[in-house]
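So this first bit is one chain, no partners, the form predicted on its own, shown in structure tokens.
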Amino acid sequence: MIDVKNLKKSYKDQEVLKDINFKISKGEIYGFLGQNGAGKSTTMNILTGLIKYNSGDITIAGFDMKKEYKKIINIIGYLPENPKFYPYMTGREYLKFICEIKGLDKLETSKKIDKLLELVKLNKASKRKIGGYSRGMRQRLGIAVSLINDPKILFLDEPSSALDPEGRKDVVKIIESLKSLKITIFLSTHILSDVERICDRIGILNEGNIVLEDSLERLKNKYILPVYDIEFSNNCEDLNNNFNKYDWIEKIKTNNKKMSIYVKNRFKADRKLLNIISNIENTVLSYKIRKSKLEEIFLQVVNNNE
């Protein structure tokens, strides 16, 4: 659905892309990640058609960016990082306005109307003045707006960013709810715990270079070893011998009756770790294993890369 070989964008002597390269399919949501200044916005730009490039090609839905730009714009829905509104209008009367420079006839807006409120959850403010909503509503509205023209394709740039817990939830929600509708979407955020929720695949800009690119799945298990939590019903601080000659073993720390056990190799620990554990004479009251974060992954990655 998005192709993107060999990008290039400099501004005067500060080159910002430097050759990146990276896919999306029909229907996926892709995480686009990176620090501040990396790049994001500016790509962000480019493939919406806000800004140049230097080199490289874009498809987009089978459209070469240079040569059918105009038909990219058709079936493409932006929200921008602070999308504005007229705040004497009310929600409705907004979404009506651009519905009219749009030429939908009068039928048509109505229903269409009505459906996006309903998927945004405005439904009930929809009659309030903009300039009387809270930021998540106006995303949320945003959010309406950039789906107007039924896109094939919508690029968030930062959707959720500066909202309190509740509005980024409504708006990761939303955005969730889009799947069943078969949008690719391309999410430009830096709330990674966001992007663990709601993404099939993620890639990671650094420096002006993709770093990373792969399901989120796929980079758990490459890049993150997990941490196996135990908790003993007596003592455990006394039990660091029984692990430590396995050299698939990086590291124990115990406190009290609970250990953390970290390898090397997830592949033995799971076949051997457990038959240790049972010849040991301290009854196991809970075993788990540790879940991996989005964050270390970049964290690694990033500064590896650096």
The other form holds:
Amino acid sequence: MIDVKNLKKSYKDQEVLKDINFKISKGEIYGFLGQNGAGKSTTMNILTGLIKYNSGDITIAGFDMKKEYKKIINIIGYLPENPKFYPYMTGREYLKFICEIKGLDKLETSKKIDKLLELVKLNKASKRKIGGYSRGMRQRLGIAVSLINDPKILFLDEPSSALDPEGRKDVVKIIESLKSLKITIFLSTHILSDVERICDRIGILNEGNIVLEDSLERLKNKYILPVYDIEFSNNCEDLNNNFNKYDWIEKIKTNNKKMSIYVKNRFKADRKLLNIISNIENTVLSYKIRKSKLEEIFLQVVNNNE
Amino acid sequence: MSSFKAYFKKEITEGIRNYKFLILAIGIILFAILDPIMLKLLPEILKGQTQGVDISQFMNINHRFSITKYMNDIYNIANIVIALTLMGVITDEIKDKNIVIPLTKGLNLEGLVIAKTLVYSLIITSFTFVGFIINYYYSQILFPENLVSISSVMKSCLLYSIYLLFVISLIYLLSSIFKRGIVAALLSILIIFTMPLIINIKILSNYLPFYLIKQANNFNVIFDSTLTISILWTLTYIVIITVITIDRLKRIEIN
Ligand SMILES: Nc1ncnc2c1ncn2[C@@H]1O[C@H](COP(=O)(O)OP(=O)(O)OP(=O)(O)O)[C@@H](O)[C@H]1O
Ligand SMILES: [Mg+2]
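Show the form predicted in complex with its partner chain, please, the one above being the form predicted on its own.
Then the entire complex follows, led off by the chain already shown.
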């Protein structure tokens, strides 16, 4: 659905995007990560045709960005980083205004607006002026606006970043509900827990290049050493020697009855670790694999590149 | 066409809800009422306060003088009010990034600029006509001497309106060039007030929009070939300026 090749973009002397390449297939939710100022919004603005780029080839749903921009704009929706609306309009009026720009049929319009207001839970506030909306409400209105032309591809620039936990939950829920509509979503953020919940695949942008790109699951397996947390019924601080001889174990930490085993090879650990433990004369109370955090991958990758 | 329609409606909503139309109405129409009253009261005030000053020039104020006073105020004050009210009409769209979402929905900038031009042209032209008519009858009641015919005042009013359309397009152009609305407003005011000086240069005088004002102030507007050509030139300037404004907006990168 989205195919970007050798994309370059500079502002005066500053090279923001050096050589960006990625492909996103239909129905996929792609998480675009990067620190502040990495160039996420710049990439989004280029892909939605708002700003020009220095060089590269961009194809969206088979249409060429330079030659067939008008066709592209009809099948995409965009929620900018800080969506701005005319504050003196009500939410409903704004949606109607956008429908008018699109030249949509009037009857069709009002039905569609009702449906969208329902989806983003703004039915009650729809007759209030946008100037009085909270940040979360404006973000939800922005999502409704981006969906107005039934887009095949949706670009969401930090849809949940500026919101409180409550507002973030609402937005994440809405995005999850879009997943079932088979909309391809390109989502930029630096809130990693949201990415873990909704994205199929992620790309990390750092210093103008995509330094890492893979499915979430594979990234976790590749980048994070799995940790096994084991709790014994008695003190376990003298048990280290039972484990030290295996080369697939990286290190061991003990604290009274608790032990954490960091392994290099998850495959071997899964098969052998339980076996070893069962030979120890200390009863095991619990045995858990710690879930790896995307945050750790992110920091690891970004720091390695510096 | 759909962008034009959407923005035409939007500008009207905005003009009403943000009081822009009200401010323009006050700026243009208020003096139509105030000026004749002031002129009526002035001799009384001066009589009480100044001893031995020759106030005879205020004693024989007539209809024509009263209307001239209003025309001068339109030029001096309404121009400034218009510049300050319209300075944000284009810059705010860009500065506040309000235009970003419409752009991602395929907004056509020609439609936007033409809608904005048309809405404010219609509003300002109507207010100007209302102002001239009110002023005409008010002045007639207070100064029934040396009456000027309504038709000649309407002709002057028409020239003033065309001139103000030029002012609107000028403000739009400047606000598509400068990021800050106030710069555009001040610069357009500067241009408006230096035009009467340039008009003294003979070769240029007939081709400047200010020529319309000069003719309007004569009360005896004859649409001869010189004036017609001057009107056509002004309309041509408006079209050219609007085309440049649209082109400028298309080049601006908003993000
Ligand atoms: N219009 C502009 N002119 C000059 N430099 C710009 C412009 N827009 C962005 N930049 C620069 O480009 C870089 C990337 O900005 P961008 O907004 O794309 O980052 P981002 O990844 O979206 O960051 P954030 O997480 O803060 O939203 C920044 O260093 C920024 O200063
Ligand atoms: Mg950004």
